[in-house]
Structures are given as structure tokens and as C-alpha cells.
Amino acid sequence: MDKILGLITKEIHGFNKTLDTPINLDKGKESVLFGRDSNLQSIDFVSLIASIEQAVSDEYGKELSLVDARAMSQKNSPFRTVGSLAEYINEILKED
């Protein structure tokens, strides 16, 4: 799980480069991405996952789809923060 995190927080930190206002990383797991407490704008929130995914991939060898049916029809959104995304790409990952 640290190894995870530990990606999306990399991925977070070059993608803030190209921000207005980068994602505020100060809470840890956590920091908002996604919802009314973020500041991320849809193609930005696009952008980023679709980094996320593939820093993921090349790291474990495993091509994923975060953004898919299973995703949207959870009661709490596993892209809410960075812990919560990390568990679903943990989840995703031991699935096989």
C-alpha cells in the first residue's frame, strides 16, 4: 500500500507543476482529490488519473481502468482523497 501511495504522490507532484493551484498534499492520505472540497478541474481530474494509471502500470506490469462502472457505482468514491485511491488501485491489483 506505501508503494502505492507513494506513486500517486509522485504522479500528484508533477502534475501540481502544471496547475494554478496544485493539489494541497498536506493531509496525506487525506488530501482531496475529488469533489466539492477540490480544486481540480474535470480534464485536470481526467489527466491526472489517466497519469496515475499508467505510473501504475508500468510499475506492477498490469494495465488497469480506474474510471469504470465498479468505480462510479460505489456509495463512497474511491477518487474522494489519495488514501481512498490508493486502496482502490491496492484492491484492483490483488484481484489477480
Given for the second form:
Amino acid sequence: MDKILGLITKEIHGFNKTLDTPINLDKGKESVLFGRDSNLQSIDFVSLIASIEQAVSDEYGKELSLVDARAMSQKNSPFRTVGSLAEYINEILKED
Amino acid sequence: MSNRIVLITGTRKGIGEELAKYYLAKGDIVIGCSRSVPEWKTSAQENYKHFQADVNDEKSVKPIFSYIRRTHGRLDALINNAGIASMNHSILTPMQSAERVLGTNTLGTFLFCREAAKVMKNHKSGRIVNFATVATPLKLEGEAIYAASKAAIVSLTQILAREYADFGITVNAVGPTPIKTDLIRGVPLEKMERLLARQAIRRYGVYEDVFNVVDFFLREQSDFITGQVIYLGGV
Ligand SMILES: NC(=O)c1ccc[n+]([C@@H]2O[C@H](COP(=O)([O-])OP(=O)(O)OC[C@H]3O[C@@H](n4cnc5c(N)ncnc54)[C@H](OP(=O)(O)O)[C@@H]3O)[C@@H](O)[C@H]2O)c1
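Coords for the form predicted together with the partner chain, given the form predicted alone:
Every component of the complex follows; first up is the chain already shown.
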């Protein structure tokens, strides 16, 4: 989990340089990525999710899609916070 | 020598094979795919990498993009050429054929656009060229599913052009007239002639006609050209 969290935060740090209003990571796992309290534009969200997907895939040498039907239909979106995303990725990596 | 990284689908034969050879001869690095392994070779074979993959199968498509990212770190152009036709009266078209045509042409194109955009956005530049057909604007009887699958590609092209504009990626399509490949081998001559008669310029298309349009879309200066479909032959 810590490794995944590390990957996510690293991607966000890089990504923040391109944003007018960077994602605030002060709250650690609870830092909001997407949802009501987020000021991330949807195009930036798309871009960030794709970068994290690539980073995870490269690190674990495994093909994965973060945006699958399951993610899009989960009541508590896995993309809400840094922590929920890490958990979601962890779950996907455990499969098959 | 241009050394672009160009991904072309459906390179085993037909237009895809010729496109691969054409860009290899220009000095580009070409990555290709098809369900079976191609038999052709060129003098620039070391710049060609083939993947045996069905464009409609996400599991076998994803490794192509991981390979591109790992080996080249970027993708300059995607040419979504792979396609199949089902030329039959709709009443005689089994659901299985309809699904295969839509799966290969429409969903395959969608999947490659999506995955390519993820790689291209990292460099804020890229070119995507999709394959439409004159069967759509000419509303050809006997090609309902094929023309519909390609009409969907026109929609995808226009909308993805907008979605990907912020990433510096252009998305356009070329719509060939009949070109003598296996794709149209089964179509009766008399039907072909009626079709050619509906073009402004009444001849078969040749590979060079397609290269010309694709080249135009790929040009560096074409970064203000997106969401367009260019039909050959004046259709
Ligand atoms: N020729 C024409 O008159 C004409 C006119 C208008 C538009 N077009 C379009 O031009 C494109 C190329 O057509 P063509 O005439 O060159 O056809 P073709 O000679 O039949 O070649 C089709 C190519 O696509 C590959 N392919 C087919 N299904 C695939 C799949 N599921 N996954 C991966 N590769 C696949 C084939 O290789 P495998 O069999 O090994 O997979 C082959 O290399 C198509 O999109 C077609 O709709 C052609």
C-alpha cells in the first residue's frame, strides 16, 4: 500500500507543476482528488488518472485500466481521495 | 529521415501493409499489428515491430502501448487502418458478422484512440488518422453494418478531436473510395462500376491516394487541422 501511495503522490507532485491550483496533499490519504471539494478540472482529472495508470503499470509490469465499468459505477468513487485510489489500485493488482 | 514513431493497425496486408512499407521507407519507426503474422519484409525491417493482436481485444492491445512507452517513450502518430467489411443485404447478415464488424472497426478504433491519447498527451502532441469510407456518404445498399460502423468512426473522429485538442492531439479521418484489395474482392464488378459512377472522379483509388491524405494529416503544419474527414474521389 505504501508503495502505491508513494507512486500516486509522486505523480501528483509532478502534475501539480502544471496546475494553477495544485492538488493539496497536506491531508495525506484524505487529500481530495476529485469530487465536491476538489478544484481539479475534468480535463486535468483525465490526464492525472492516465498518468497514474501508466506509472502503476510500469512499476508492476502489469497492464491495468483504472477506469473500468466497476470504478465508474462504485457508489463511493475510488477517485475521491488519494487513499481511496490507492486502495482501489491495490485491489486491482491483487486480482488475477 | 524523419524517425517518427508511427503505430499502424492491420499491417498484414492491403492498405495497412503498404502504409507500413511507405513510412518505413521514409525512415520512420513503425509498430504494426494484425491477427495473423505478416509475410512481407522490407529493407528497413529492423525499424518494424509487429504485434499479433486483435484490435478489439483490450488484453492483447494494452501491451502494444506499454511496449511503445517503454521502448520509445512517445508516440507521434496512430493510423487506425484495421477494418473488415460484411457485404450483404441486411436481411442476410447474421448478428455475429454485425458484431464482428462493429467490434473491429468501431470499438477497435475507439480503443486505439483512447490508449494512444494516454501516451501522446505526455508530450502534448500527436496525430491520429482514422479510416472512414465512401460507403457512408453514398449510403450503399448491401453495406449497412459496414457503413454504420464507419459512420460511428466519423462521430468518434469529430468528438475525440475536441476531447484531445487540449493534449495537442489532432484526430482526422480519410475516407477511401474502392481500392483493389481483398476487402472488396467479393463485390461483383457491375456493382463496383455503379459505385465508381457516383464519384466525381471515376476511377479506383490507389494506395498513393491514401498516403497523400495521411501525409497531410501527419504534417507538422497540420496542427490546426482536426475533426475532419477527407473523402477520396470527390464523394
Ligand atoms: N479497399 C477498399 O476499397 C477500402 C475502401 C474504403 C475504406 N477502406 C478501409 O481501409 C482499411 C484497410 O482496408 P483494406 O482494403 O486494406 O483491407 P484488407 O486488405 O482486407 O486488410 C485488412 C487488414 O486489417 C487486418 N485486420 C482485420 N481485422 C483485424 C482485427 N480484428 N485486428 C487486427 N487487425 C485486423 C488484417 O490482418 P489480419 O487478417 O491478419 O488481422 C489486414 O492486415 C479498412 O479500415 C477499410 O474499411 C478500404
